[in-house]
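Take a look at this single chain, the form predicted on its own, given in structure tokens.
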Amino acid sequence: MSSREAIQRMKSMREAVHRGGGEKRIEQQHQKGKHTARERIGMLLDEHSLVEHQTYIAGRSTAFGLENKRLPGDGVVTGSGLVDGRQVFVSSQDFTVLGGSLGEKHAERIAEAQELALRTGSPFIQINDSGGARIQEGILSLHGYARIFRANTLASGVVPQISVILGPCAGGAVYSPGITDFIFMVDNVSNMYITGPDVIRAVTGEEISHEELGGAGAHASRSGVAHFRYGSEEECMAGVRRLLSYLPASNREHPPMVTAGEAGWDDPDRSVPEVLEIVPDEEKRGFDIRDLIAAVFDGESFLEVHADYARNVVVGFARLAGRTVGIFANQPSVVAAALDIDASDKGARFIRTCDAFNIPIITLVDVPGFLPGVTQEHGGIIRHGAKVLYAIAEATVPKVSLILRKAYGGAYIAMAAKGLGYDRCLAWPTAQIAVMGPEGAANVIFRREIADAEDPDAERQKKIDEFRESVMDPFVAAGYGYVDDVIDPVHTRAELVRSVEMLSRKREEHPWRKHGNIPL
């Protein structure tokens, strides 16, 4: 074979992975509303940038009607690229081939990229599309899978690891994006299920939609499956792209800054005096945190994760002075902001993907206590709540707590409380740092006293107004140390930011282990 004819075969066969499935599969594909595994690569990477990685592999089997449908490739394309300058590695499932199914070469190929991404220290991407195991591979799709359920879990807490599904991501195959850092959703285009409908229909009688089921509203909101949700796939791109600014390329580096000059730069020293209008004197009024958020963070950098979750708490990324932090933060226009079973699972996943990505935790504190309740306690609240106090406890990036104005009982000691390892804790002269609320704390103490009054009531709110000045004032918690100062409002920006800038050089060792035993 001459050089020009092996030059034109090697065209041709470059031709053929691109094809996929072929123009009627890529038709049947763009129908439903979806874009191919390469439309899917070039939106999400910078333009031009993809270096594709075992292009030509195929699958050896040829069983069960396989024989003819060897394509290059074997459903998935894999390769490193970049995201704004910075490299990532790749998969994306192609489901005109073979339905996007899991054979040994289509995972191997994945798990190779995934491989790569930690050997590199860079991000993994996968962009989930795929009818599941590939039946007629038998052992060898399940071995797949898990060599890269194997590489998942390597990588964790190593390297950023993205899923986007895209599709169908059904069974065993649901357990990669499980095992990974943030997993992303679109509406009427995504499913993620252990057992789909006809399954459920079969077995209970029950009917239930894909969408009802696993749909991106669901996972979203009900399960907590998905971290973020758009409307298109275009949009989820630009919001994978967004969550990359950031992290970091791995655990050895810190997030990326935007340094004075560059878009997005926002003045340090920044007075905040509108947030005294946004959280309102009266304690038990509800206000919006996040409208805290907007004005004392960099302006309109805060990215919030779980956004449809356990609304009583708001977990998300954004910068301070340019710099990326980690926010955790009571939600008092949701039951109050009471901690509950899904609030501590979101808080403790949110703290110890911070810790493990070098980001420092800012919490922001309104907090009443742990939701009572006989359903909470069924539920596990002793356990799932211990999760916000182990993940606090263990993590060694800088902590820096801000109490706005309650902050009661176990609560206040996952959320603020010094001994639990936070570096810093600032309050507001409105803090209120105490085991109950003010009114039951009386009732308690004062029982007596005010049973005995002539008038009760007014005995009552005697005993009230003197606990409140003796023990919840925050200045009685600053004289003891453990709130490090009590600041004004107006320039809580400026002092988040030089609380952050102090402890940037933090180091902290644990004793050695293995690892420890979080109350799963």
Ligand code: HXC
The other form holds:
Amino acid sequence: MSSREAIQRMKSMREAVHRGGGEKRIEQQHQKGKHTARERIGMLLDEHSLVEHQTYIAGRSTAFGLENKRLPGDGVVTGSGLVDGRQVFVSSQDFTVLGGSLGEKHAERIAEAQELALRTGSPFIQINDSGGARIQEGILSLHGYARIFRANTLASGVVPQISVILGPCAGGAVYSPGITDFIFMVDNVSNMYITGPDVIRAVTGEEISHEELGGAGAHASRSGVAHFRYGSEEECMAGVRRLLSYLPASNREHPPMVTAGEAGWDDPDRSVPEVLEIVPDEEKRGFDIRDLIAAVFDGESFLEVHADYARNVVVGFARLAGRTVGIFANQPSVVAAALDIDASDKGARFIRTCDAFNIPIITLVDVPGFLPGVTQEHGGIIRHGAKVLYAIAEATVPKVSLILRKAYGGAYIAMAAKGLGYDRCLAWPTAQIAVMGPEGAANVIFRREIADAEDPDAERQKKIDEFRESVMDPFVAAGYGYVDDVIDPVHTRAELVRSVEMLSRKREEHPWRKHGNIPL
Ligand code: HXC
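How about the form predicted in complex with hexanoyl-coenzyme A (HXC), since we already have the form predicted on its own?
Following is the full complex, with the preceding chain placed first.
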């Protein structure tokens, strides 16, 4: 073969790879409102930055009719590329080739991208659009999944791992995303479930659609499986790029900083008088903690995670004087911000994500306690709530708490206590720190006095006022040294900036152990 012919052959091989399952199937994919594997990579990465790996890999199985269906690439595109100039590794399943099903070589290709991400300390992003285990390849396919799950697990806490579900992701296939740090889903495109509607109908008789069972809405708001939900693939990929801007490439690095003069920079000393309007004086009146976050942190920098799940806590990334921070906040507008099972899981998981990736944690505290009730008790609030305490106590990143209003009982400890390991605890003058609220406290301690009094209501009120002054007052806690400073709310931003900066070179090591045993 002449060199010209060889080059021509190379070009037609490359074209074949880029065609995937062919024009007809690409058209079908577009008709479903979906993009192809390569179009999605194009949306995710900086232009022309993809460096493809194992481009011509092909399945070797010929079982059960596969002999005529072997295609180079084996139904997935993998490689490295840049997002805002920073290296990431990516895999993108190609539904036009055998339904994106995962065979031996398809799995090998993904696993290699995972291993390279780990070896080079780079984030790994997988785009899933697949009919699951390639049925014809049997054990080879299952072995492939097993390898991917292991690679996901070994990379956990070392490099950020992001799953983008853009099509079916069913059966055991869901567990690779399930192990990763973040799951993105798109309405009417993504589906995740262990068993689909047909199986459910056969087993339980229940009728449910794919979307209701395992669509983006179901997983973003009910199961908590999805961290981010979008209306289109384009918005979703922009969301992935945005998330990456808050994360370091690996656990050995710090997140990128926005510095003075760059887009997004915000004055560290900016006073925030608007917070006085946002947080009502009446202690029982709710407010949206996200308004406070928007006022205090760098302008427009808040990226909420798990926005529609367990809304009684708010978690997400923001910037404070250009530095990425993780916010773990109570949400007084939802069930009075009481911590329940789902909120505990959401909070604990987020804290551990921040800790793994060198992101300081700031808590914003206005919490009456853990949610009482039989459902909570029997659902295991003890072991779920324990996760928050454990995650905070164990985290070695800077931890700053700010008590706005209520901080009662175990929830005070979880959200704010220096005894648990918060490096710095700040309080607004309106903070109330106690084992329980003043009404409950007066009723327990002075039950007899109140009952025996000539005017029980007046006596109760007297005891409540006394409790507020002698026990709950933030200067009482400050006097013991458990609140570092009682700050003017107007200076909240500057105080938080200084606290995080002061802690930015924090080093903390725990005694050697194989690993702790967090209550799962
Ligand atoms: C091999 C598959 C496949 C699979 C789809 N295809 N899934 N080939 N193994 N798992 C093929 C189809 O035969 C078809 O090929 C092409 O992909 C497109 O599929 P369609 O059915 O035409 O597409 P659509 O109508 O959009 O339906 C998509 C689907 C459906 C809902 C995903 O294909 C489906 O139900 N597939 C089977 C899903 C499944 O049961 N997978 C195993 C799950 S268990 P042709 O050539 O005919 O066009 C599992 C265990 C993993 O994954 C365990 C890991 C631990």
